[in-house]
Structures are given as C-alpha cells and as structure tokens.
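Just the one chain here, laid out as structure tokens, in the form predicted on its own.
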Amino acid sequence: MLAFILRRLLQSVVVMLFVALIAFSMFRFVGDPVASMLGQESRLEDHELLREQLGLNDPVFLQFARFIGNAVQGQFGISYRLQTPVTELIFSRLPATIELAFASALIALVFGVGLGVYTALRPRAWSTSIIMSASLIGVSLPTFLIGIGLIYIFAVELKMLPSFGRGETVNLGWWTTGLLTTSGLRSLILPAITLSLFQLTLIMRLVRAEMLEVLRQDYIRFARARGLSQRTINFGHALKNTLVPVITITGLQLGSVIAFAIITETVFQWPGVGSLFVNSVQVVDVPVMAAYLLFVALVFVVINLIVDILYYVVDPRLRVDARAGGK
C-alpha cells in the first residue's frame, strides 16, 4: 500500500512540474509582463528598473526555479489588471467554485447511481425507456444553452429562481457561503443542475451498463440458487461490484466540474475562479491565467490520488496483483 501511494504521488510530482513548465512558459509568450504593469506611457529606464526587480533578466532556468519556489509557497504575483495578489484573488472566488461543483457533484451522483440502478433492474419498463431518452437532452446540448434554457423557464416565464448572481451570503471567517441563507440556496439551484446534468448521464448510464453486466455474471446466479432475497443480491451483491468503475469516473468527473465550470458561472455570473479566469483571459493577466492552471492540475492531481487509493481499497484483486508483483 505504502509503495503503491508513493509511486502515485511521484507521478502527481512529475504531472505537477510540467504543468508548471507550461504556466511559466505564458510568462515569456503571452505578452510583455513589465508594459502590462507599467502601460505605454512609461520611460525606458522604468522598464529597465522593474525587470531587473521582477528578475526578468536572469536565466531562464533560474526563473523557472524561483516560480516553482513561488508557487509551493502559493505566491503568483500581483494582477496585472487589478493590482491585487492573486493568491488573494483565487482564495476570494475559491469557495463560490467549491460550493457550486460540490452541489452538482452530488447531484449527479445521487440521481445518476440512482437512476442508473433503476433502469438497469428495470429494462424492458416504459418508464425506463423515457429516462433514457430523456438522458440525451445531458449528452447531446451543450451546458451553455442547457443553463439558458433553465433561465428562461424557471427564471424568465415562472419567475421561481434568480437567474444570476450567488446570492446573500455569511462571512465565516475566510469562508463565505451561500448555504446557509435561503436567497444563496436559490441562486445555487440553475447553476447547480446545469452543471451536473452532463455528469449525472454518464454516472447513470455507466451504472446501468455495470449493472447489467454484473447481473448476468455467474455468482449472481449462484446467489439466486442459494434463496438470497433480490434486495439482497441487487444492492449487496451487484451494486457494491458496479461501484468499482463508478468510484473513478466520479473521482475524475468532480475533477472536470471544479476545472471546467467556466462556462456554467459565465451563464449565470457566478462570482467563482471561472469567471476570475474568463476575465483575466481578456485582459491577458498572466499571473491570474497561470495560477488557474496550476490550480486546476492540483485539482486533477489531487483527486486522481485520491481515487486510485481508494480503487486500491475497494477492488482487492489490486492489492493481489501488487502483491504478487512484489514477490
């Protein structure tokens, strides 16, 4: 176990630098750092001033080696548009992402397994084949027009939910939150379903099909011949094996919904690090860009670890392979 999590944290290592290579590299090819900060309108000797201050004019491995330093230290400068460090800034939008991908993760896990055990136990029912049908709506639309269609219906014509914004939200100490006021609830609804609508149709329909396939395995049979009740054999003999697969794809698919609600918080101005990053794109701040993609890998690093441990522990025949490798 011990080896098999440092192999895996050797290799988030490895992931974790050359993401780093490639956010250092916008540095050096996104634009000039030193006329961003100092506009068009500053002297030469200025110019020449701060890039002797920022370093500029060190090696380039040498640079690279103090952003790296910089970065385990979590410091990425100062915004260029808004004069402000972006550590600050991240930390600012950070609990608006987490509260908004957590909630459409869960969702999307709860209806998603649910939904997906349903159909799987219930093939031939019409009801089963409405659900299927209606799970291409979250395949085939893009999340853009899905969020705007939420707007228009249950913001524009029922007028039920806000169509933007996070709502009131409670200051808990560096925290702010939106769950604990019902205006943020509210508000967190639309954005919420809209960004888990893609990842609930994956979750159900590979449940579905893991759920069929286990039934058709040999043990199950087995466990029917034996008198075993069918609640038993569907949840405490089928479900627990479909969940192996399910485990990963959700790990991976939280890790799409922190990284990639850009879009989602765009729709609905959602005050997050997606928005914070869309911004920053088109003012070209480069200390803003980068930092969001060593966020974003951290994210993916993170939860990648953290589903391969937790493969590890729930199918043993790894612990068997890796045993046997050993020895």
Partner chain sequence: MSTTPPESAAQIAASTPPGWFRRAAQSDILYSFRRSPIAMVAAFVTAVLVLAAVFAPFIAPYNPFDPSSLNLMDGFTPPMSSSFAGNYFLLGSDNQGRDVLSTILYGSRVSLFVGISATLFALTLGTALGLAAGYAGGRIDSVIMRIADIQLSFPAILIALLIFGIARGIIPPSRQEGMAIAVLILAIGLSNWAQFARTVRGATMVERQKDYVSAARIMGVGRFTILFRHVLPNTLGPVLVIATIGLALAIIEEATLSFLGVGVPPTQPSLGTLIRIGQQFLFSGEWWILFFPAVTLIALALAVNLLGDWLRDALNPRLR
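If the structure you just shared is the form predicted on its own, then what does the corresponding form predicted together with the partner chain look like?
No partners, no molecules, just the chain.
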C-alpha cells in the first residue's frame, strides 16, 4: 500500500513538474515580461535593471528552479493587468469557484449515476429512450447557450432567479461564502445547473455503458443461474462492478468541473478564478495564466491521487497485484 501510494505520489510530482515547465515557458518566452511590467514609456536602463532583479539573465535552468521555488511558496509575481500579486487575486476569487464547482459536481454525480443505472436496468423502456435522447441534446448544447437560455427563462421572463453575480456573501475571514444567505443560494442555482449539465450527461452515459457491459458478463449470468434475486444481482453484483471503472473517469470529470467553470463564470459574471483567467487570456496576462494552469493541474493531481486510492480500496485484484508488486 505504501509503495503504491509512493509510486502515485512520484508520478504526481512528475506531472506537476511537466505542467510547471509549460507554465514557466509561458512566463519566460511569451511576450517580454520586462516590457509587460514596465509599460511602453520606460527607459532602457530600467529594463536592464529589472532584468537583473528578476534574474532573467541567469541560465534558464536556474530560472526554472527559482520559478518552482517561488511557486511552491505560492508566489507567481504580479499581474500585468491588475498590478496586484497573483496569489492574492486567485485566493480572493477561489471561494466563488469552489462553491460553484462543488454544487454542480454534486448535481452531476447524483443525477448522472442515478439516471445511468436506471437506463441500464430498463434498456427498452420508453423513459430510457427519452432520457438518452435528452442526454444527446445535452451533449450538443454548448454550455454558454444553456446558461443564456436559463437566464432568459428564469431571470428575464419569469423573474424568479438572479441572472448574474454571487448575491450577498458572508466573509468568514479567510473565506467568503454565498451559501449562508438566501440571495447567495438563489444566485448559485442557475450557474450550478448550467455547469453540471455537461458532466451529468457524460457520467450518465458512462455509467450506463459500463453497467450494460457488466450485465453481459458471465458472472452475472451465473448469478442468475444460482437463483439470486434480481435485486441482489442488479445492486449487489452489477452496480459494484460498474463502479470500479466509473470511479476513475467520474473523478476526473468532476475535477475538470473547476476548469469548465470558465464558461459558466463568464456567462453569469460569476466572480471566480475562471472569469479571471478568461480576462487574462484576452490581454495575455501571463503570470495569472501560469498560476491558473498550475492551480488546475494541482486539482487534477490531487483528485487523481484520491481516485487511485479509491480504486485500490474497491478492487481486490489491484490490491493483491500491488502487494505482490511492492514486495
């Protein structure tokens, strides 16, 4: 078990270094960081001074090492656009994104798995065809159109829910939450649904496909031949076997919710890191882009690690193989 986790950790570090290299290359080679920082009306001597201060004249390898050192301490420099430290910027906007991501991940997981199992167990029901068709429409609808549509219906026409922003928030010192006020919760509904729909359809189709595959297996046929009840077969045997492969992909899908929030945050003017990123891309604000990339990579790596450990807990074959391998 220890060897298994260590190996995964090591892989995670490699992945993070790889992403950090990309982030660093962006930082170093996209545009001229000095020009971006000083603006156009500056003297050449100042340029040279800043170059020296930033260590841009050092060997590239050393610069990369310094970049990583700073990144580990959470320092990504100063945003070209807003002239504020990037870390501060990201942390001030993180709560909004995380609350949105969690809400939609929950929706996607509950309905995705539920509908996937339902449609797999009733492959010929008319309700299944309706759900499956709807899911295909769901995949074909661009997220931003779903957002606009929901705003139009619920905010403009029915005037039931707010169309933009986070509503009132409560400051808990290190965290500003919208979950404690009615207006905050009401503001969360439309963005959360918008963000969840795509993942929901993906998870549902995945669960359905896996479950249909499992139901075709010999051990399910044998379980029927043993006379087990339909309930035991469906939920005791088939569902558990379905969940093993589903865990991985679902976990990663949920991780990508955070990055997916870019679109939803833009449509709903949600003050999260996603909209910060889009604004930064438009003006090539490299420090923010680099920091955001590393942030998303970190989320991915952490979720990946959790998923691997879950996988390990659920599947006995893996457990023994890992034990044998780690002897």
